[in-house]
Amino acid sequence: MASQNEIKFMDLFCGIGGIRLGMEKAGFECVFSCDINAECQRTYKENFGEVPQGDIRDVSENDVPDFDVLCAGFPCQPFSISGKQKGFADDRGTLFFEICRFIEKKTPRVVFLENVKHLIHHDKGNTLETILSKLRVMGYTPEWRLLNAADYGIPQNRERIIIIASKEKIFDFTEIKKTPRRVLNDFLDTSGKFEYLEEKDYTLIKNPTMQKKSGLCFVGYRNKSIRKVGVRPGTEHLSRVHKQPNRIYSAMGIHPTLPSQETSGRFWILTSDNRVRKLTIDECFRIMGFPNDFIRPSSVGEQYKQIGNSVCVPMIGAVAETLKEQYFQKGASYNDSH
């Protein structure tokens, strides 16, 4: 059985390295990374000292070193409610099968996949079942859960599906250690050059209530012209047609999911001094669990896109710690002769 400092993983569709940060914190060693986006490659190099390989379709499974865990936050656009939802009909959807090439060739002990919540419902569940069935055909037993970043010390209602597959035993998600929920106000800068809204540009609602399950507290909206056709009277500012960036949430609750589509950082919050301002890019990285010294060489607009596409680092770290305990530490029931 591999010792802790010998547990190796590959980082496919690595983005700016959120999964890597979580895995390394748990003691894993990265031996290969891959991402097609040039700006993500640039950021990854600044922080990890290596340039990820480009298009996964150009990488031969024979040219990568051996590894114990395959990690892949594979492209979520084909499955996201923000995209066109074409799934495997979308060319990016087929990239899951590129992952399978490496699994079949390298037979890692564990496969660790991450994707958007909507993957569960896409094509009436057929897309997820296709993924799980393919893993089973390759000899793995997959298990999945929907995890929320808010349960791992991050003030963001960010739900993601995590799939863990192994040839030896089913991953027990109940052993992942959660942490007490925290509010957004704990993560905000107390000084800096903030972009405030003037009072005439927004409306606060009377008697806002905290949503018990999500932790969100919707307190108001920007006074912008919005589409009202087909929307029930009195619900205009709660409708999906009124895009999330125009809503205002209390900093005494948690923040909604940071989306990848926003490149101008239009995330408005009501602070403890009863003023409305934009969430800064520093704060966005902070509420994804990235360290304060994380190097960000790209433009601010590109950074908003990168962080919206990334993962919650503490949540990944919690999964990685449990994965290590169940499959690689003393007492784990893994057969080295597989």
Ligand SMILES: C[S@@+](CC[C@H](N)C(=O)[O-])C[C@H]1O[C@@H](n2cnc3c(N)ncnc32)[C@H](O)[C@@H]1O
Second form
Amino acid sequence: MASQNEIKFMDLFCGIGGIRLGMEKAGFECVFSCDINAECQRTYKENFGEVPQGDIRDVSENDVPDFDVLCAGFPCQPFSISGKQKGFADDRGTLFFEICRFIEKKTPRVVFLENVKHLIHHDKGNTLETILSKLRVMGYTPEWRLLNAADYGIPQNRERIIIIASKEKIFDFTEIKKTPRRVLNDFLDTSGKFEYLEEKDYTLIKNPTMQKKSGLCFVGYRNKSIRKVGVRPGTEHLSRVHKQPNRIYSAMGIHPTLPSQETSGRFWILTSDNRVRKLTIDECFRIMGFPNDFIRPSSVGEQYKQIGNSVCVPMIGAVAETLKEQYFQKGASYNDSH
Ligand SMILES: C[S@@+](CC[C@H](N)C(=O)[O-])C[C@H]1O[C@@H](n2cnc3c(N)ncnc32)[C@H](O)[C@@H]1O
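Having looked at the form predicted alone, could you now put up the form predicted in complex with this ligand?
The complete assembly is shown below, putting the previous chain first.
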């Protein structure tokens, strides 16, 4: 059995390396990375010292080193509710089958996949079932859960599906250690160049309430683009009539999911001094659990895209720790089932 610092992983669809940060924190060593996007490659190179290979379709299974864990946060556009939901009919959806080429040839001990929450509902569950049954056909037993970054010390309501598949034993998700919830305010800069809204440009609602389950606290909206058609008079203050980029959330709660499409960073927050400002790009990286010294060579618009596409590092780190304990540490038994 490999000792801890010899456990190797492959970082497919690596983006800017969020999964790598979480895996390395748990002691895994990256032996191969791949991403088609030149700006992601540039960021990855600055931080990890290597340029990821490009299009996965051009990478031969024979040209990659052996590894124990295959990690892939594969493109989510075909599965995302904000995409067109074509699933496997969309070319990008078939990229899952590119991952399978490496699993079949290299037979890693563990497969670690990450995707958007909507994958579970896509095509009435058929897309997920296709993924799971393909893993089974290759001899793996997959197990999956929806995990929320908010349960891992990050003030963001960001749910993602995590699929762990192994030939050895079923992954036990209940052993992943959660961290007490924290609020956005703990992660904000107290000084710097902030983009404030003038009072005339927004409306705060009366008696905002914290949503118990999500921890979100919608407090108001920018005074523009309020949808009136089909909305009952007197209900305009309800959050659903406001487009996402116009909504304002309290810093005393947690933040909604940072999406990849919002390249101008219109994430508005009400801070403890009762003013409304944009979340800065530094703060966006912080509420994804990236370290403050993470190097960001791309334009700010690109950075918003990159961070919205990435993963919450502490959540990946918590999964990686549990993977290590269950499959790679002394006493983690081979072919043990529960
Ligand atoms: C959801 S993002 C993954 C982000 C990553 N987990 C991170 O932490 O930044 C999916 C990535 O797949 C990449 N991608 C899309 N098509 C690809 C292809 N054919 N070959 C390699 N990478 C591809 C995109 O550039 C994007 O960075």
